[in-house]
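Just one chain is shown here, as structure tokens, and it is the form predicted on its own.
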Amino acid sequence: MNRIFSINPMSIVFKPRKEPRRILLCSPDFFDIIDVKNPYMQGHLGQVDQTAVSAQWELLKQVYVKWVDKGYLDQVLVLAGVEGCEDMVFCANQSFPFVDTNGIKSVILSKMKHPSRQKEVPYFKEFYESIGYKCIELTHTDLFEGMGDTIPHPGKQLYYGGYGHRSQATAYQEISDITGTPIIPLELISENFYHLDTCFVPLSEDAVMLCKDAFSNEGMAKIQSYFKKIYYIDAKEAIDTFCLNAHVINYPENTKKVAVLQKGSVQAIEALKAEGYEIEEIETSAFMKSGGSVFCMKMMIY
């Protein structure tokens, strides 16, 4: 079966969604700029204030903490840093965690772009071995960056794979048949997208909140077949803010529903406020100026 070309979202019925409840996280400890791997990293080489990363990092993680804390998560873990591996701190890129249809906890290990970011993945398999995961290599496609690329729809079985820059759209369909899920490929075609997780966040079952510049029309059409409402964010806004790069947790157990972004945007807290979200606001530019924000920065798992 063709899973990812051939959904019709008005003829099928999806499998609800086992939702992971703990957090991983990488410490920046070698966190640097040393080349230009998107837009956002142009004039910032050599540029990082150890300082303002180390207390942006201790801030991110404090709020998954305390959504802990309160019941909304279950655990936070933190994967050391590595020296030579600059942006491991990225950590939503080197892996696409799953639970097979056998239940089964597994992950699919990415392919990535950039030589230097390959280097990463080693440290995530040995981490995912180590506490019980069943490691997967993808066979048949060369570029893959995890869930930087691959996107849950809240409550269902069914997945968005942004294509482009740093994945392919062959990607999905392999991925596909080793999960048994479907998953609809999103074109991107502006570099200050490269990852889907930069211009598209899944409120609920029913919104989204997206920058359609980032979309071909024919993903857009896509989108707005999955979804009944959707919150158009400027382009400028999701540039300058990176609010899509916004972390939100929706779960049915929750009593609430609760959201963390980068400070300063307008149209998204809006968004996230018409949706029942309660917000966190914290400061990442330290680490925006690499090209990511607060969802590149975590790791959901099992």
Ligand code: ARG
Second form
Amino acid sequence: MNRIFSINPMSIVFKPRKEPRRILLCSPDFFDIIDVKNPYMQGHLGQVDQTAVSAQWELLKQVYVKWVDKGYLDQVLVLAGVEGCEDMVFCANQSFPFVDTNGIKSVILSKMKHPSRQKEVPYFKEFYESIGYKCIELTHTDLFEGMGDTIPHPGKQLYYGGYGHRSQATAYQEISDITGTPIIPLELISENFYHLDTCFVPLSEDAVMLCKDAFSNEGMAKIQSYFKKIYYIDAKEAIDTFCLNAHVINYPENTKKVAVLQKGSVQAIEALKAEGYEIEEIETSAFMKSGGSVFCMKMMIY
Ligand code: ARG
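Structure of the form predicted in complex with the named molecule (previous: the form predicted on its own):
Zooming out: every chain and molecule, the one shown earlier first.
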């Protein structure tokens, strides 16, 4: 696997990435907080206001529907939440979709850490099969949480892979082999940033916003060698507002770059504005009590 580059990564020509243009959401009908899988869930057991949950999820869906109407995306699909799968609404975690080297729509199924979340994966497998995807099971990996930990570099066939909490470093060896894509593994050193999608938002081929408290010095050095511009967000803002769980779309074929994120951040909004994004700020507080916000509540699919 192409994990460590001995020459300057800026000088490597990566294959262009085919970007997904459909959004998958999972309805939050059975969303609940029944245990503490991450620090944000502490003190929130049973504190689910189902009216707020439904209303906030519906608003997120409306943002994506609007983006389809404007031509920034092609379609919004909704998978029904299942009773007994309390975290299924966080549909970034159960899988990692990609297009294989022969152009076949494919998906790697996650090996989730928590037994209660492992139950979610077969429903996603069934969904992907129903839309014609090739489903791939990992055979050499025990822990991998899909797009929660694997984030593509905009425009380039290159991924970043977070490890240390929900995914293991060696998962990226297998995933790089399966996808035929180089992966830069990044160790996550703080339990507040337990998935890569809580602390790392690539904004363009050249720019990323991140919280450096999440990464080791070695990880930061790798990131600095792949992005010319880094917007640093304080840990307090990242933790309080989940702003680094923003979802940004910056496809070259679209007329606008658009971002949706939890309302209330200052530094992330400045970074997004500096990069030319049109911004939607929404309320996701009901889901933040479970340790997730926008990016975890959707999956980008082909
Ligand atoms: N309660 C869920 C968990 O701990 C939240 C997942 C949020 N997802 C994310 N990609 N950050 O698994």
